[in-house]
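The chain below stands alone and is given in structure tokens; this is the form predicted on its own.
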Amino acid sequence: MSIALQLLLMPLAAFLVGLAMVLMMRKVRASVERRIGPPWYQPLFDIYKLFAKDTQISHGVMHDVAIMMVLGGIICVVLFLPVPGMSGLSAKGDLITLLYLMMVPSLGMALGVGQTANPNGSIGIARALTAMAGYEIPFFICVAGAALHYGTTDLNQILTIQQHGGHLEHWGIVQMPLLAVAALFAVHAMLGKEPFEIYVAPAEIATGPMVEMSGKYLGTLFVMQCFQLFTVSVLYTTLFLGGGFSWFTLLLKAFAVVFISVLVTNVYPRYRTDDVLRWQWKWPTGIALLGLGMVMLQIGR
């Protein structure tokens, strides 16, 4: 498949899969709360409704540019993910490239909300950046440990190593169980779900960064969430679950990662900001450091 065709199909596939993940999250929550839940077309209807509205409020050029940074940044991440049949672009980048690009949407959001000068939005962004300091440390340790274990930062080579012979014993979760567990904790916080939903907190800061977003701006953030769910789950699957020989196996694992996060979301209440940092630096970071130590011992033998 040509690179030009992948540039078109990859974002479309990621968007549709992300929509399905959003629907699954809503259905699971509804089941936990003993409700019927939304119909299958509800996420699409929500996006159409938001983009059909007139966006009356714009706080300047930076506000508009920030929205493009949020969506453009996450789409760039999607393009570098190795998926069956569309791995040409992933050969142009590696884990370092992905980690760099994954910070662009958060920084874009911070710039845009800062332009609005809304105190609730500023508090939400401050909380979001604080949460990043909490979950990115264990996640970076896990990525570093995985790169040391595989001896490369090339995602295609990492998949080749895990898929060798088609045996589960080559998967990262088997070879590096502590790093896989720590990364799963970090991934859940990265998605911004309870108990780490500190930057939204509707009862405290009126949804924080989204308080000045309406119409097409809010619709763009909804689309960004779809891409984020796909990106984070596929990246975790690539590093620790052997990726997928086909789209079916890849999506089965990716949906399982999101499903685990949804189950946690519906059980635990939201933590305070200081509790998020304390918890992330104590448990995922501690487990990740132990996992990194085990990887270094294995390399030294």
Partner chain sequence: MNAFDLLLYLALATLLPSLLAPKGRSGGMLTTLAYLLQVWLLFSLLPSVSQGGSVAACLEFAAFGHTIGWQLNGFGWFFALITAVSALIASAYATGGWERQCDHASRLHSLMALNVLAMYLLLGAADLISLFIGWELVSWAGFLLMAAPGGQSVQAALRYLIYALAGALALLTAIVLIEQSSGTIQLDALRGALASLPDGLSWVVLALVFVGFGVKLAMPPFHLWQAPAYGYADGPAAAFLGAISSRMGLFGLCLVLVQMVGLERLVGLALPFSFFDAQSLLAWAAAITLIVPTYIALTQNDARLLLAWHGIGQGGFMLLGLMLGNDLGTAGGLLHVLNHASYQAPLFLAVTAVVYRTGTADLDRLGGLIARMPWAYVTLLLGIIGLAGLPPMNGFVSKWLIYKGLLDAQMPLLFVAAVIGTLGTILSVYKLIHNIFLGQLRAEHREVTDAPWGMTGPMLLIAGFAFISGMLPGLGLYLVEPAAAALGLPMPSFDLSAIHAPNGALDMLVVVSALIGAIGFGALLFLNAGRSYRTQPLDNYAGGHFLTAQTRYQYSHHFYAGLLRVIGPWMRPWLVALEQGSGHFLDLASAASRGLYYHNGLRFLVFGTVVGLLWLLIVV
The other form holds:
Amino acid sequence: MSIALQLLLMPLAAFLVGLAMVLMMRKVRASVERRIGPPWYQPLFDIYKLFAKDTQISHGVMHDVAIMMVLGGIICVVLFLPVPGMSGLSAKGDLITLLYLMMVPSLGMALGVGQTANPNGSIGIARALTAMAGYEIPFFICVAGAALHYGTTDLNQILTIQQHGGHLEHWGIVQMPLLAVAALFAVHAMLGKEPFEIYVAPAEIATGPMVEMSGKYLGTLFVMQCFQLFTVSVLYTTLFLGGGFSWFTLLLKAFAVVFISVLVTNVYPRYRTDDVLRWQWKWPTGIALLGLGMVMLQIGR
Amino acid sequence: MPDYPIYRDPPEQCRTPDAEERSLWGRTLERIADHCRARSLFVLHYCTGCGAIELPPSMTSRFDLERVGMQPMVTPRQADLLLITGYLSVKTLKRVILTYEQMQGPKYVMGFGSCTINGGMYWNSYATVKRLDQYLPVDMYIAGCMPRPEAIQQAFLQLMEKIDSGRAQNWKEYYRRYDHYLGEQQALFGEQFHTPTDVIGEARHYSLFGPETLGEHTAKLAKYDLYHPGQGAVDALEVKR
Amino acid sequence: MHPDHYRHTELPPSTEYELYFGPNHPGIEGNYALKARLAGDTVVALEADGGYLHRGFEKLMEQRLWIQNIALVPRICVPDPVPMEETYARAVETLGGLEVPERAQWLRMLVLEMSRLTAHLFYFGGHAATVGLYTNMFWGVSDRDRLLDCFEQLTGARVYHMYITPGGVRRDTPPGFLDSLSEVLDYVEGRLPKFDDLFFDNAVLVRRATGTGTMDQAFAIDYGVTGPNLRATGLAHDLRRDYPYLKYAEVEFDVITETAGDAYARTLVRRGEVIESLRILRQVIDKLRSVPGPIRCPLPNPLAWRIPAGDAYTRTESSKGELAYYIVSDGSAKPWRVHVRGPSQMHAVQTLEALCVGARIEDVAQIMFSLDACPPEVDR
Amino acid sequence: MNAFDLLLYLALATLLPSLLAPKGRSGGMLTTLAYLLQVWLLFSLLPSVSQGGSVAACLEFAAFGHTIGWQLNGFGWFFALITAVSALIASAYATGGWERQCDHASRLHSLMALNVLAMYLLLGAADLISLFIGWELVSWAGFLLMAAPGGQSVQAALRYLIYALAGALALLTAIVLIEQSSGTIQLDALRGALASLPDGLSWVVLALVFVGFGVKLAMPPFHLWQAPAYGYADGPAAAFLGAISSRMGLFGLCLVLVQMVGLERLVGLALPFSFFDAQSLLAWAAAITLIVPTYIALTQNDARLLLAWHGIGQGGFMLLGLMLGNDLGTAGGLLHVLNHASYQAPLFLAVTAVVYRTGTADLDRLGGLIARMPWAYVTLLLGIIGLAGLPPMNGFVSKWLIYKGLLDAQMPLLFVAAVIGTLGTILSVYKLIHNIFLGQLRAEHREVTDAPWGMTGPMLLIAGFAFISGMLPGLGLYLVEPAAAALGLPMPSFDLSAIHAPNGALDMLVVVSALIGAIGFGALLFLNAGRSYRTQPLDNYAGGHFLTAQTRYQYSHHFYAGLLRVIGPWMRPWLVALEQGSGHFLDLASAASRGLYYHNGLRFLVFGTVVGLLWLLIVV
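Next up, can you give the form predicted in complex with the partner chain of this protein, since the form predicted on its own came first?
Below is the entire complex, every chain and molecule, led by the chain shown above.
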């Protein structure tokens, strides 16, 4: 497939899958809450409606630029994430590049929210960044362990190593179970689900970053959620679940990752900001450090 | 120079082009948008009065309004539908007007219960507002005290139908007849009343100017507006020395 | 280092800032506002800002007939309206010298306890929603709806029943009502273990609610705290037991207390009260199956009903705390003065203001909900 | 007379204009021109210093039986280039408008020129004595520059002086030891000469060198002086100092550790009774330098101090990269010196522009300035993206190289430590930009405007370079190559836009174009999705309340309250207490010795002699 076509198809696929993931999230939530939940087209309609708002409020240039940064950043991230049949730009930037590119939309959002001049938003961003300090540490330990285990940070090579022979035994989760578990905890926090949902917290800071977002501004955050679900779950699949030979297996695994997260989220209240840090720095970090030790032992042998 | 627009010059009379005048493409997009708007109503989570007590049952497991695409939202910026759930005291009305103006169009207002229609149970109270549509353009009323969840749902469905067919355009009235609404508000709150929202500027920006956007009541803004200092004498942004 | 046109102003540095909880805010119960002054994430001072729901009830009641006011009183407190009717009716009965038939007394206890159940189930949902556990909110509200159905069966209305009238109740139980109510009660009791799993034993919730908004007994008494909030500080004070009205002296129930005085203790007390309410309701149902009789005493023509001059003070243990009416009659067809002593005012204004100082942003909503104040009753 | 000689003479001559013409802007303009010439001269030196070559100066003299001279190699050249460019930008910025508010502009210019000269002398040192001379000159010139504004900066500078003196003593001792053990002081002759020292002596030399140069690099536990000393200096001076001054410590440390001792020897030098060898010990020291000051920066409420603390933390990154010894680490460590200078300078300059207009750098007294000072905002934004190490800025490239180097060297814990440092950086730079530029505009700043173009231009220029060199990292790596060659360290294969590695490559041109293209697509989507109306900041959600200018509606103090609840207990200022305690002890000791001197001169003489003899005994 030509690279230009890939650059077009990859974000599109990511968006559609992300929409389905959002739908699944809302459906699962609905069934845990003993109700039916939205119809299948709901996430798409929400986004279209928000983008079709007749009037919307901008708080300044940075508020606008932030939205472009968010949209652009997430699309760019997807281009560096190889999926079956399409490797996109992943040969030109590795795992570390991908992880740092993922921070660009977050930074854009943070700046845009700052310009809305609402303390609720600023508190939300402060909390989001604090939570990031919480979950990125275990996640990066897992990434370091995985990179050492595979001996490469090139995502395509990581996929090749795991898919070698087509057996389960090469999968990251088999080779590094502790790291996979720790990374799952971190991924859960990365998706901003309860009990790590402090930065939205409607009852406390009135949805924090979203507080002044109207129309397309809010719509972009919805789109961002779709892409984020896709990126994080596919990245986890790539690192630990052997990626996918085909779109079917990839989506199966990615949906499973999101599903676990969604199931857990509905039965927990949210932690306080500092408890998020304490929890993340205690359990996932501890497990990840153990896992890292095991990887180091394997390499040393 | 302030970085927000100042409206000192006389307004040019603008109007939105009618649906027939737009291109087929534009009309199609608008049609899809109306359909989406109807199926995706974000409700402002603001319990203005006692009618709010029947909202949780309507929203939650038993009647589950998410089935028809409605979900509660938190701030006026995010919401499409303002529910005036019951009587409004004068103090609340000020906040409701600000909240309404901070919502982004197309926006809809629904009055819950008899007290929004004619004062209801509190027809002779000194503290409440008797008729909501004096102050805000209302799209749908639900009678009763209090309206049952079934009635609420019925109203939502009717509102959706109205939106879907493109008839829920009352929100434009607020821009086109801002002088009228402001006059009513000033009659209640005193002639110094105004919100931080720049309704006239928005009307100009979105070509929603009508013959009654400006008038004798908006003229008073020039005297009292604290937030758009280029326009008035009082400068709120300046702090007392 | 100033530009030429620099003007010095006295705006203080932003070491502290203001945050508004309400009136348009999901972390607030009803149309009520809290203005918080914060430093970082810690509340320096909190100012309760009520009046958004003020309708002038006490004034309105002076303008209406004694019987008309029955329609007005439940609207004072929306989530728990029945104690309002009961207290008002009892005051009128005291003034007018009416004798309530026995069956009516049992029926009133029935609706009172049902109302307590609905209020507490609503509270579980509300408290859970402030800390982000929306599932519990959905469960609580939908289980409450079953009880509302029973209300509808009995009274014809879901929320404002206007069931209790001076001298009795409006109508008797419809056929099959007691059985269907029993079923609902069994259902609610069966749900409690699920609520335990999801809510009361949830490690995250325990972490959040323990030590949040703690008050001791002396503080509670000083600030006029009553009801479950007072009992959560360890004082077994319950009007139903200590100053029994209706037939509460004839039923068995325990007064639930906790000692910690924090948000979690308040929640646990309410959980215990749900069980006690179920216990009382079952006893009441048994009684209702056997106690015959009229359901109200004969009243004079309501439009010309003059009540002898005098005053009465009646009080009831509502789900929020001690509710009392002080009514003065000058012998005319309308009350001369009505004063409502709502429990929520003490909880939502002074107690909340005091408890929130030093708390964090995260906990303001939780403290408010754990006190279970009812804003319309604060503003009246 | 070669170009290096010319450079030194020119640096000397740069002192003159501002001394001769203390009033008016001509002095500053001439100084700026002189720096421009210096940069040009340095570029003309590039062919001769690349591939391990060097240029000797004709300035030399004999002392202690050794020839003392100066000779510039690729390593020194690399630092000298950054010095000259930093000075050029700072000087242009000062001349462009800043000095209108300054009553000692000419002093600032001449002191900065003195600093540049001192740094050239240090960077061009050919032997240990000239190294020491250069070092002392740098210390004293730095002190004068820091103390120039007076007031609290003098105190900070004096504090620096005490540290610098202690460091210089340690350095002198180390030089004597090296000379004693190897018999030569010529740096070329010393190449690898210390590798054969016995373990014990090696540790002593290492410790002394670490103290001597580590003080300048502000490595913990010697980190307390730097932030106030740099932060309270004049704005342009702070930019200059923050960009390059403390890198002199890195220069010295690398000279000894990499060139004289050699990284192989460091690996072999095991710490008794532990798993640590000298290399990992140094790498961990670098990691601690990376983390501790970064999280101290998080708690700062003064924009200048916040930036200065970050400067220290980024020094740890460079040392960490260089200690790895592999190609990616070397390239990353050295490239980070350049990149750091290219964003730290605009950061300081942007903050100075804010101070110039508003009169304060207190983060609690600023806010919402984006509408008033958009160009300062752009500069600061580019700077913080670089500092945080996110694409597309150049800070990402050097950090990527270091991360990758750490993974290649199989040091995952250090990798995580670097990530922790980066996370702290992201947190605190957001606080910086939020509290200055975002949020509600304060009433007193309603009529503030951007700094004059003379100031805005230079800072935008250098921030633009930070962006360009992020897109084309080869630009920086070409400059790094001679330095790595002079040190004898390997370099990865790279071209103008990409760094090649067998297990994960980075092509920044592709990354940046993808990012820009995607953002362009986002912009298209955004602009087509209906118009929006620009409102004023007080039209804002406040739960339904009406906001006025009197409402305190800006969240800035205790920005990361939740985080600090957790890490706050770890940040107890025990070290500050220790420093103050030792300061008091010094006061006491000097008072006692003064009392001794005044009351009995003879006894003091005896005491002094005994202490002196003891010192010599220990040293020799």
